[in-house]
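So this first bit is one chain, no partners, the form predicted alone, shown in structure tokens.
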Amino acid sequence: MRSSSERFGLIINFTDSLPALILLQKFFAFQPFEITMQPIRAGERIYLILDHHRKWIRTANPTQQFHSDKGFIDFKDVIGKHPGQTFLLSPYHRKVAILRPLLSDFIFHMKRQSQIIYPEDIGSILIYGNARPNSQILEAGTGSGTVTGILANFSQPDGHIYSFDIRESALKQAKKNIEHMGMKEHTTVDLGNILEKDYNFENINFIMLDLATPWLAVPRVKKYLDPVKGRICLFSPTLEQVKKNINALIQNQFQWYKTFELMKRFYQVKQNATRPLGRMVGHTGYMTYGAFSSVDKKLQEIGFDDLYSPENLGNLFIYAQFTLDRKILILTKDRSQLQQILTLWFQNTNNITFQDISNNEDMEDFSEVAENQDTSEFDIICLDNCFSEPLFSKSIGILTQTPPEE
């Protein structure tokens, strides 16, 4: 059994209903709860949150301190305590919360020399790139190592990422970031120019090109792709680059290609005052995907639709960290497509428990869930478009059980 020290305790409400979001906000406001997890260990990466704008990821070194403009704290006082607790910074007595970081937290808090790719973009790269467990992936443009580490995480247990960059200084920091994410063994990061050197790769499942001139790489890397399942992504910030990307895919016999961008809009969720906020992330970059055979048809066969779209599923994977080493409970209704999609995607869903609550939406009886399950070991509970207050209360009841000691 895996260590309960890695237990996160997430509840995800996957819904297309604004009233459900309002109900969820109300629930959190009036019913605080605590999830008991194993204590923080020396050398572990921790997530410190002072307020909405000031957050840090640091290593809990017992001989060091964390410093900010609002005070400091000794890491030795944090080690041995449970994630989710708050501590007072000296000498100003400002509260800081300590959590375990998720993959999505690493994206914004890694040291880097280049612009990040946003979590939503990485999520779509995972789905459209078909980066499933055991995938062999080639990346040109390592950058901060964020995408490298996340692709490696989702390609476990037997997948591998081969990543190249032409900047030695960037690679030094990228290797540190990948190691902080725990993905060192699943990646090979080297200095190299894929536009100038030939490699001996074959049957690569996915190629990620984050370069200034990705269209120049297409004729050189297409021979590395699996001729049936292989896919490619070219990430570019301008439309002039996109035109050249598409032309390169057409000229190199890619039968399917698609370009889009994702815009991120935040919402204020309040009773009788739910609306979009004035600011949003209007542009990050254009993602151009290519494959030797139709991808749209395969996505339709899997069961993607408006709610269970590749983009939404990518968000779910990134923000909820839906990976094979997480134990997940999904509460669903009427044989939801989500079960079919996850089964086809992961192949092995032994770590995912699906519970159909079509005839018992308030979950008065959890016996079916608890049967042959150690419910205190669930990392994530996903409410699959079936939110209600009693159901949410029961879900919290599962997550707040004390996990067994190692």
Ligand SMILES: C[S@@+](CC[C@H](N)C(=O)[O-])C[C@H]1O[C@@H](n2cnc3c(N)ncnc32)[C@H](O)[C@@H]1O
Given for the second form:
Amino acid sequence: MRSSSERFGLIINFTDSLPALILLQKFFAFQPFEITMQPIRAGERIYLILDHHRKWIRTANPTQQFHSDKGFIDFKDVIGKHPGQTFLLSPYHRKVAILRPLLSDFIFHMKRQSQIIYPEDIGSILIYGNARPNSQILEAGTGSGTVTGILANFSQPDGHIYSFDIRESALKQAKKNIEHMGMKEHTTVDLGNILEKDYNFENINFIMLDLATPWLAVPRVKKYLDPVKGRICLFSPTLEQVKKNINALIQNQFQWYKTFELMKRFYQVKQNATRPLGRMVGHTGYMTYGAFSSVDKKLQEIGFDDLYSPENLGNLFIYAQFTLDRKILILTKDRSQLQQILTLWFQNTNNITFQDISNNEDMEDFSEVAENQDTSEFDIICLDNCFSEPLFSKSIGILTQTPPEE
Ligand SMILES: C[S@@+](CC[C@H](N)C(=O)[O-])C[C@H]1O[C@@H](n2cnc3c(N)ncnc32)[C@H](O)[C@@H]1O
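Switch over from the form predicted alone to the form predicted together with the ligand, please.
Below is the whole assembly, all chains and molecules, this chain first.
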């Protein structure tokens, strides 16, 4: 039996009875549910967490060391170990946890050459933009490459994103960031002014515009879009811009359009003191979406707009990195809406295991489910709409985005 710190995974409780999607990340001791992940390889990017404030993403180079003010470790001691373990820094014996970074972690650590779009907004861009696997995507401006790298990841295996910016300096940094995200092959990033240059694109599935005057680009880029299913997103921080964006969509025959912004409120979760934190993210930018026809009817029929809102689904996709190259276990009830939505979204669900737990909601039965299931090497476990008090409290108890013990 491995020590508890070696068990690793991601639990998500995705239920309509909670005010928000709760993501429980990342390493936990769960008896007897044991999850292992691929050991860390030489040259891989790793996420080192000392405490809430001190976190680093570094390359595990076997000939180098990681140094901080609290001590150092040799990367060679980390290589071959499972993510989720803690290591002692020499000479001060402070513990550092080592994880495999998700793209959402990477966003907060990468070097920037511009204002960026944050994961929550990217989650909804993904869903409202209908940026599914194999999508062809056009973007301007690239900025720091944040949206580029993430959309590229979600459009795998055969999708591609073409991204343009007018600034060489932005492109230089964006290319490095995209390479760090492992998305170089899925992107074409180039110098170009979307307001002036004509391209030969056709049947693009999604166009993403994040520049100061996106409305000016609409008449030129609309011809690149798939005339039936194509979608566009115009991201702008002010309402003055939003008005112009909507006018441009109306004048250019977009039948369906929608504008909203997302606000993010964090929660303090403590025994008898669970409440919102005083500070919140009140404004990032307005997202205006346009399409030539109404939203996907099949998704609507499943109830996509009520129980599993696109925003929640976007959050789930981004923060759990719900991509087809990751192994996902979903504990669900009665072929749930989530199962139907994911099947429709991904088409190919070979890497997703749906385990029906309709009659297995308490902890013991859950353990049985776990025993009957080969759980080795799952990257994500998702508790879909199964609010089981023991299971949930156990999950909360083992939750650690928190740093390792002192
Ligand atoms: C806010 S940044 C984009 C950030 C990006 N979405 C991210 O999250 O990393 C806006 C970018 O648009 C670029 N830009 C401005 N006008 C443009 C144009 N006409 N064509 C292409 N890019 C443009 C700017 O140089 C800038 O890098």
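Since the structure is predicted, the reported quantities are computational estimates derived from the model, not experimental observations. What we label the rigid core is the largest C-alpha set whose atoms superpose within 1.5 Å from one form to the other. Numbering follows the first chain given and starts at 1.
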item	value
Two-part rigid split between these two forms: N315, R231 together	yes
Turn angle in ° for the smaller rigid piece between these two forms	13
Once the two forms are fitted on their core, CA shift of K70 between these two forms in Å	4.8
